[in-house]
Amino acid sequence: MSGTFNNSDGDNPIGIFDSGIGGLTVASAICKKLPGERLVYFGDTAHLPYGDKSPDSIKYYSIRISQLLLQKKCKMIVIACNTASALAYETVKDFVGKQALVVNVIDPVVEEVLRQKRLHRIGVIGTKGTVKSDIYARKLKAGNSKLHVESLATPLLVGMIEEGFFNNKISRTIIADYLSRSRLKKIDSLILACTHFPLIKPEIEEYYNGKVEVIDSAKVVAESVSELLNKKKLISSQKKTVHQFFVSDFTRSFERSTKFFFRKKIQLQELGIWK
């Protein structure tokens, strides 16, 4: 995390940036622990998922909607995608350098998990991407090397998310299959891995029967967001926000998404940046 500000910056936007909606339960999450401030929200639906495209891409992208971020002249940007953490973070911080701090959803993950002593076997789920980088069980191992960590890639949930299939009985068997892999036995935590995850937290926790505690990245990554605010002394002095919605591609159903995260009319504009 970097940045150089003026107190005046406080004002500016947060940019907060995925491949879909999954971005937006960690927007949400912000939202209700910073009620005052201002979201920029960019959703790359031409490119999702993230979770099954090379790392040079997911860079590539990562830096071209940063810099759309900066031009909104967003103080911090979040990379609310596990997949961008894991691959983009360091390109991503590179690139902005002074201009804005830059926050991903990983390390207040970590950070979290090793504070919590009593978790010792814990899960991953998350894309291809994700799980490839092994970046979970890097980082935990680091901070603690008696930590035993297995990781899932469950490719199937993202895009059974993004077309609304959860809370039902397709939801649930798909999960279920996972969940009941042999590399998960006997864990006593599991970690989700992607920001889009959290929409189906209930019917994992469903599953588990409250005997694995399930972490909910966006609830930990909005805490980070707010501590580091405070600390750099950034934390917007507006009383009414209005948040900004764009997406590469148009679709309804990131439309309906926002309206379900957010309880309200939502202006969603489309910019073809890679046009």
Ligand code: DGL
Given for the second form:
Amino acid sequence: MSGTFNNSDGDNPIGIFDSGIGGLTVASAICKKLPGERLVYFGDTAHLPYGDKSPDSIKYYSIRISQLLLQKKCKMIVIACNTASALAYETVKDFVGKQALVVNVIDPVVEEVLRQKRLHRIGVIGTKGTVKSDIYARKLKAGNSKLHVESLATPLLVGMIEEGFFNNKISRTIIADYLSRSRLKKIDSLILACTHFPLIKPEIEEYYNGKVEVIDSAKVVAESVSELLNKKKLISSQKKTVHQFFVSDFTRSFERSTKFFFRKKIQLQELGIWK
Ligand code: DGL
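For comparison with the form predicted alone, would you give the structure of this protein in the form predicted in complex with the named molecule?
The complete assembly is shown below, putting the previous chain first.
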């Protein structure tokens, strides 16, 4: 045992949750960075999308899912969803207390943008919940009051991605419609403030053709998870790991996406935590 947390055995798993497949972008980046870590993933597909739910509902879902991840002995909970990170991070942290570490997907991205001194006019796209919270603008400006931040809710993108509509004519049309809005006209960088969006990052980069830096959370969050686990001496010593994937409502598309990300046979189980 090391650290001061209840679940603080390095060989305990990392719990990760999102409303659906978006958090898999973060999970697979963590898996690449830390191949010895065992992951327990929960996709709350019964409540997808989170983006248009009330803050109270998001807090309620996040607490129940965190409770489940704690029961699975997770040493760390990664809120791999911007909407839940924006609306429920403090609530989850209070609830989890000293039982495990809690990481959100917003702070590592904000820190990364603040480090890159050449970025001044930052665009943010995300769900209605994330954009309404104004959390990116608040945090970025707290770090550098000279930054100009413009946020735009792009609610169609999550459903489009969950349904596998990317890299085609429809996705390119919807993406171009959102990105051409006047609010995003003069940006030098765009934060993909939704963990689903790395899946359409190539299309977004293609739209900007190198003129705008496109920043997503997957890699930076994996870096920060690694730093924190190292700092707390909670890195796993296991050689072989078997991840577990749970959903609150089974869908074939989720199973396909999970296989796509992890490129091996995966165990996907439905867990009726809301029934
Ligand atoms: N992937 C999530 C996010 O980062 C949730 C999207 C949704 O369910 O609306 O916000």
